[in-house]
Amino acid sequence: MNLNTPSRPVLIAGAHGFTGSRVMQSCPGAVPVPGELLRSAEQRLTDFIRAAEPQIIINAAAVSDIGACERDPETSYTANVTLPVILAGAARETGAKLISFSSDQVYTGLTESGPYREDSLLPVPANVYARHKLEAEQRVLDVNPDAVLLRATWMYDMPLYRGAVLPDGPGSAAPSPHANRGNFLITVLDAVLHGRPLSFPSRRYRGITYVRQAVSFLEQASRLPGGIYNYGSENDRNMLETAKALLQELKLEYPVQDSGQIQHNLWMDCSRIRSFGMDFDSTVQGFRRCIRDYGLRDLSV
């Protein structure tokens, strides 16, 4: 992926996080926005963006831990609402295209089974993180109608480490802990490798996306008309079936129990993004791509 032009760089907000670190690997020459500016007053951040004169701003910065957002809604609001609104204004002022990651969590207030479309009438979401993400979408578009908001699914990858050989080439700097946060693939592998119980709900549906495919489509996303897009792999299997499918693709035999949790769906219809040529793998196809990229086919435990 190459989003840069010789004179106008791509800026990455949240460059040391889970998604942003993969964007940095895949986009040579991208410029990370310093973390202290992301936490600073608006003027310093806006001045930095004016000086950089970016072609594209990719906002992958967030506080995405749902529990942390519940405990500290003020910090959540700053990261998940205030920051993207500031970036939207700076992008409009400098003529940059803003791509900002939202979340499938905005659908938490819906009771229908899904899959959900971008034009679904959304009630108040069920948690602070989701409420802030939904507010950010509208406020960003109010400030900058040309901005692209990507409602991303739960994403996964293998961990990053210094010198790693990765699908996009050799690694370099040691990642921050945020780059290796827990995800679906790691949860399953960790349980198998350490003999821990593994359970997922049979009454929950959600797409799960290989982050490297999500990153690979960002160049195309930069050409989208402004608006909101469901972004990631579709999945018509419940979470229990999905975990079993991953184990099958890994050629691992391991028991998975039904956690018995209540009905709760974050199942998205991604046909809109597909109509613009971004045809994601299904969730299970994504497992196969990741397994092939990392040579995980013949694990032994």
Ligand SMILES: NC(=O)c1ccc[n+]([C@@H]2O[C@H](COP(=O)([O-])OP(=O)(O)OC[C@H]3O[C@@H](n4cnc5c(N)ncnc54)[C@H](OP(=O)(O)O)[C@@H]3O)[C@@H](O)[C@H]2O)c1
Contents of the next structure:
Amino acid sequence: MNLNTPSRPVLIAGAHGFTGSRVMQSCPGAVPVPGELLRSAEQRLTDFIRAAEPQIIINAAAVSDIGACERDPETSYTANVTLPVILAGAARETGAKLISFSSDQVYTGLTESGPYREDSLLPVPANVYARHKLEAEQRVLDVNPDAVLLRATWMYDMPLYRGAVLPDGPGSAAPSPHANRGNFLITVLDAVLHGRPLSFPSRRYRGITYVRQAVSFLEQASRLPGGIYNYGSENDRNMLETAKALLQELKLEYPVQDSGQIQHNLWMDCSRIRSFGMDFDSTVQGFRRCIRDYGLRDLSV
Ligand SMILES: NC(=O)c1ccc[n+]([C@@H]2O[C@H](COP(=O)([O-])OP(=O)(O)OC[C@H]3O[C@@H](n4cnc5c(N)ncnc54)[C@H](OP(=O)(O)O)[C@@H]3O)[C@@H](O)[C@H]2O)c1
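Which structure goes with the form predicted together with the ligand, now that we have seen the form predicted alone?
In what comes next, the whole complex appears, and the chain from above leads the way.
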């Protein structure tokens, strides 16, 4: 992403998270919104944004752990609905473009098999996190019709080491806990490394995206018309086939079982975002890109 030369600053909410820390890495001139402000009263956060006069606000802050949202819906609501709505109001007031992450989880309750387009079926969220994400999309657009809501797929990367953005500044020795949250690639590698059983459902379809590519398209996303966009790699393989494809790309021979869970698709059609020039790799092409970036080709040796 080349967001380094805007006339006004780029603000990142959630700069220490999995996605936000990679946005910070690719956009070193960006200004993190302090975490305590994200959790403070609306007025303090709005004052900070007014003073910063941003050109773009990227909202990657959330409570994104689905179990945590079930256990504490109030905190989920504050982080996943109230916060983006405040950011939407502040963006409108300061003339900033807001890009706010939503999730493919909004489709959890659909019984149709997919792939789902943004406009073909009304999303049916089936958990607290997904319900809050969907409500946030609608309320953000009510407040700020120019805002861009990105329904991201499950994203992955290798862990961050040096260069992680930490509360005490970039380049510290240990990454923040969010920055290295579990993801599909790490789940697979971790199982192989420790000889743990690996299983994925053959009746589930979902795109899985290399987060570095999702981040690389954010500059283009900042020029999108306001609205909701499915955002990430498409995937016509089920999760079991996808795990096998990843192992094959890594040249690793390892057994993967069918976990046999019931059908539950989060399968998105991303043609809308593609029509604006953000042509994501397919899920398997994304694995290849990540393997190339990190030099993971020779794991079998
Ligand atoms: N990762 C994925 O695979 C994925 C998939 C689909 C959608 N998304 C969406 O993409 C966005 C980024 O996800 P992520 O995985 O990068 O998230 P993450 O790693 O969980 O990071 C979330 C960030 O939000 C901050 N945060 C946590 N609780 C908060 C609260 N109560 N109030 C305000 N801020 C809070 C955290 O700050 P601290 O570090 O200071 O605690 C952290 O920086 C989210 O909107 C998520 O829903 C992610």
